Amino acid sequence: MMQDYNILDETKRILRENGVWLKRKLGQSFLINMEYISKQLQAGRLNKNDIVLEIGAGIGNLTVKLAPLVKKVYAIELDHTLAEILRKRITAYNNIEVFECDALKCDFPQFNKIIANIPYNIASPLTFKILSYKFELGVLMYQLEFAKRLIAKPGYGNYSRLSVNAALKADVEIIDIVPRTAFYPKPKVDSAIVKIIPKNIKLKSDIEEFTKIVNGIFSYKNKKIYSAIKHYMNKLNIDKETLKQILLNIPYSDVRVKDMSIDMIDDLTVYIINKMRGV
């Protein structure tokens, strides 16, 4: 794999001229390989009607490639210095608007697609904030291990509450693995380009109760459901008689938490809600 030295040289020059020292604790590392930028753009199926949200725009290596392909780019960048550099860099474009804010705290403008190299240190809460909005398609860069957890299926070792909650809201797939050498400065981990297509699964149970059960039982992912629910309910200080009734005929009692599908967890949630209500 060859780096795109035009992007690398330009990135180094921009940072040097502006006296910027990148903050590794904020995950400030820029994609400088055109091969992977092109894959992001292609996966986004971009057209002139698209309004694209970019989070963690940095100095704009992706932003300036997006702008000619779409109607509008909303670029979010928390770091004031990088946001100022970005504003200076995009003066030739009239369809880019920069928002200098914390992506976890600010409201997003209306968009139909999101293409972004998001900050890895807030990947989980940011992903679920993104999924709370209505949009057509997302192409996001994640740390590889996080991406593997995001797409994991029942029965796999990295299947987790993250996997369940993501699968509930979207179809998620890894498009490509991106080596750490494709970034400057080089991070300590490899990355992955992930495609996200939102969906709406209709549950038989209440979504809030379903989420509580998921978060509760996955604290004991290697245990069987009988044991996991017993531990979880004890933490909630459920009275002994109610717990006894719940455990009496609990579905999937011998199935391990890590093997539970969304449908199975949904059935379990309905059962527990009914038992708690004395049905």
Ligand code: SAH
Contents of the next structure:
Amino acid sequence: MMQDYNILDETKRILRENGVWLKRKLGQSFLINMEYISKQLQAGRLNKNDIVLEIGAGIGNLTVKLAPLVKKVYAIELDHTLAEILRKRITAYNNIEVFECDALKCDFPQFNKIIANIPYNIASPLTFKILSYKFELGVLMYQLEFAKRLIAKPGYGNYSRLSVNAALKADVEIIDIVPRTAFYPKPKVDSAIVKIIPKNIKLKSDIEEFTKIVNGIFSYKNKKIYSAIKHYMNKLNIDKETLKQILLNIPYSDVRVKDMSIDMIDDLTVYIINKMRGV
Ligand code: SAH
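Form predicted on its own done, so how does the form predicted in complex with ligand SAH look?
What follows is the whole complex; the chain from before opens it.
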């Protein structure tokens, strides 16, 4: 194996020399294990045409490995101190551009791949923001428990709103579990590398209505559809007669919410939309 400088020592040195105090609330914990950096790069199937977005670049441990393999890296980092360190560290590269901004607030430049160890504290909104862009492939590091919920299939314990909303927009898969020891400072939880391939599912219903139903019924994950819809609609103050009509022939009435696939929720949504319109 090629002799690499020790990333942990390098990370500690950079932090020390710059007098950095890490901010826990920004999820600042750096990947310091070359094995997992390599796995992320490999999973990205990178080539010289790729324009890669990296979110939460930190001091650039992944950034400097990405840059030689691709055409362009856009590295987003919110923390001013870290963004400054990053800018200094990458002067030898001419294909990295640093954006100092909040990834939830700034617009992303055009990219075809996203490779990142994201800030875990904003994993959910950030993932949905990313999925609203058009791109080919993502390789993202998540907290393990979050990753399990993200990729969960119907019928499994971790299946949730998050799983449905993600599956609607992409194929998601855990490709590696990463122990907490691969990071500095060492976090309290393990992580996972998730591969994301966006796709376009055509719903029979309407995406907004579908999402409302998903968000509504997953509050009652272990209930059967009949009672989940009843609870959800009661909260919405739907009039009693309409609700009665809806419940009358409701599809999948005996299926538990946690076992509902996208197709089934789609059917359910079509049925409810039609009933609400009085069809
Ligand atoms: N990718 C780096 C750092 C991961 S730590 C590595 O693997 O070593 C997560 C990074 O995200 C931190 O540097 C933190 O400052 C940054 N961050 C946190 N919230 C952010 C936000 N809203 N927008 C952009 N960056 C953010």
